[in-house]
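Quick heads-up: it's one chain on its own, the form predicted alone, in structure tokens.
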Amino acid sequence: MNFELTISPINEIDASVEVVLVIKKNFKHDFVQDKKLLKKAGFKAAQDETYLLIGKNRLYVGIESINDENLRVTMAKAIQSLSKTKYKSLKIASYMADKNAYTNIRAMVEGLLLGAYSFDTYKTTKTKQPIKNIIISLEEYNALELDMEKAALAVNLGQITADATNFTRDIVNTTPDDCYPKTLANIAKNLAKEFPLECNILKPKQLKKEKMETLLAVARASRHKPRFIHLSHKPKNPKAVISLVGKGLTYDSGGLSLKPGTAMVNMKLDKSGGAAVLGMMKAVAELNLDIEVHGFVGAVENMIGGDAYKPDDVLVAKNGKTIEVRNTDAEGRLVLADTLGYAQQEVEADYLFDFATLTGASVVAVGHYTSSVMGNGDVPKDMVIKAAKASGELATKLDFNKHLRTCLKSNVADISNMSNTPYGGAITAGIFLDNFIDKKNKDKWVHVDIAGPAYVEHVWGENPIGGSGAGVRMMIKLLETLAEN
């Protein structure tokens, strides 16, 4: 999609269809165009309600009030409702809460691009988005005077953010036969070729040398050898140094603790954390943020076979801690244990964030649409929650406690990879990871369990069926904030 900003009034712009947002409380007023026709059609201007007046080439969309979240979803619904029409260009006025709310324009752009997303790689008939050109008029519905330069920046930020999210969605949705550890490594290499990023890929011999035995154990029954990805964005005199860590399980059968057949469906989603980190690094490079950012992804496939790691095995992590394996389907935390260890060895970061579809318990706790945020320090956790809210993602804190820590005790090793209770599973998984965070980094680290929102089998908000790109928008917002300070 091509975006164009113009100072021309909306009625002077040549486009095949106009999108008009109707604020619910304003629908009763006479200034709403085509009010009688809309009422006759039963249009009530409810949030995300759409009605296309074909004779007037106008799409009306209801919105409860003007804010980023509503605009993002409303514009996604608008573009989706036009996806089967023949319209090729779209025009829309600006809608802002006040004269300084340029994030509203950004949200509109994000909504259009996120809503237009479709994944049809494996379909013989491809989806064609008819709308190619979008013209946004700086004529604001409440007659606010807008600055072209600030509006253009908002459009650019919206495009980069949405493109990074859709890039992540594509990786998540790709099948395990087409996306395995080497594939993720190649994606990272291509990012480094396209953007000013440094890329280092570790293969099995190097992983062995780095004593990353827990990651190697998970990977060893697969015909696809593991890869470890390290992408870096290094500006001169950065304002902060950030490490991002992602779980890149390109497929998870459960290993010898085999998942039921139905639970294996869609386990391509288990690479969502790693895919999100790749999407974040893409955005960081495009934005050229004035902060140093490192992306680490442990890319493995968890399969069964004669060489599979087993329940009762004791593994030695990179930091020297021993782990009793009680369940081979609790593999993501083993991969992250070594990935976090390597990240801390390589980079002295101001903050360390990890992203993983780590536990079904997170979905049970907070539902499909919300990420669970855990850690020891309130400051970085609050940063994530604030950034999630600003970006349109949902996230909530789950607090550690000393009683759940005892549930990971092992009689034969330093720690067990599974809790001895079925309750509080998301938190005990986070506590497990805490054992692999260096003392000096305890209050700098945040674990984000994206198991709920990363992959959902129905349309929700601005998100499609399948991969949502969870974590990408919230972290872009957080990194932008750090770069501005």
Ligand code: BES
Given for the second form:
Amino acid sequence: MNFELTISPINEIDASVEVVLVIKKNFKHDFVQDKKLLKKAGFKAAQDETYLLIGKNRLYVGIESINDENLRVTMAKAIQSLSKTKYKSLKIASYMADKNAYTNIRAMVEGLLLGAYSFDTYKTTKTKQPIKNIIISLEEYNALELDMEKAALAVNLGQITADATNFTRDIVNTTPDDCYPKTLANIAKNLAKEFPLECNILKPKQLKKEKMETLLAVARASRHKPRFIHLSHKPKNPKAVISLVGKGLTYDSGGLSLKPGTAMVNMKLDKSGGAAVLGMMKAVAELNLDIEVHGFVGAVENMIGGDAYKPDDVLVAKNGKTIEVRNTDAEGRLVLADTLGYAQQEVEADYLFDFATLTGASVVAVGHYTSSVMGNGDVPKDMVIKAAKASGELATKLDFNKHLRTCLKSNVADISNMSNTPYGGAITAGIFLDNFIDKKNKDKWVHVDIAGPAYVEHVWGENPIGGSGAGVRMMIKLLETLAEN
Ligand code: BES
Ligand code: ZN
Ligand code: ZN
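Form predicted alone already given; the form predicted together with the ligand follows:
First the chain shown before, then all remaining chains and molecules of the complex.
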């Protein structure tokens, strides 16, 4: 999809279809063009409502009020409603809430690209998005004077953000036998070829040397050997150093504590945290942010077999702590224990963020659309929540407490990989990870459980069925902010 910005008024632009936004409260006014026809058709200008006035090649879309979030979803709905048409180019005016809101243009671009996404790798008939060109007129209905350079920058930011999100969606949606640990490593290597990123891949031998026994234990029964990915973006004189860690379970069968059939469906999603980190690194490189950013992904498949790790095993993590395995399906925290350990050994970061589809309990607690944000320090947690909101993602805090901390006690090892209570599972998983965070990093670390939004089997807002790219947009926003300061 190509974007073009022009100062020409909307009526002078040559395009096959025009998208017209109708603000709900304005619909009663006479200045709304085609009002009579729209009324006749039953159009009410409700948020996300679309009506294609085919004779005039105009797509009307309702919007509650002009803000980033509404614009993003509205544009996604608009492009989706045109997906089966033959229109090749689309024109639209700018809609800005106030004169500084170039974020409105960015949100529009994001909505168009995120909404146009479809994954048909495994369909024999491919559906092609018909619209190739988008022309945005700087003619603005609030009569604001728009700066072409700032608008172009906003378009570019929107494109990079949405492209990174769609890149992550593709990885998540790829089947476990097409996307296994080595595949993730190859994707990382290719990123390092395309962009000025450094890439280091650790294979089993090196993982052994690095004493990453918990990661290796989870990986043991799979015919796909594990890989550990370290990607880095290193500008001169960076304003901050950030580490991003992702859970990259390319398949989670549950291991010997096998998941029931219905719970196993979609467990290709368990690489979403790792895939999100790869998407973030792509965006960081494209934006050439003035911060040093490291991405670490533990890429592993959790399977069954004669060589499988088992409940009752005691594993020694990279930081020396011993872990009693009581459930092999609580494998993400084991992989993350070593991944976080390696990340902290390799890089002295100002902030350390991890992303994981860690618990079904997070989905139970906050629903399918929201990420759970945990950690010891309120400052970085609030940064994540704020960035999520600004980017169009949903995230909420779940607090640790000393009572839940006691639930991970083990009679035989330093800690159990499973809580002794069935309640508060997202939090006890977060507390487990906290045991693998070095003292000096306690307040720098944030854990984001993306189990809810990472993969949803229906369309929601600007997100498609399947992988959503959860985490990518919120972190691009957060990293942009850190690079500005
Ligand atoms: N990958 C799952 C968590 C998950 C469940 C993500 C549903 C997305 C949707 C994780 O490895 C897991 O199986 N967790 C267990 C932990 C339990 C055994 C302590 C869970 O949530 O049931
Ligand atoms: Zn599991
Ligand atoms: Zn898992």
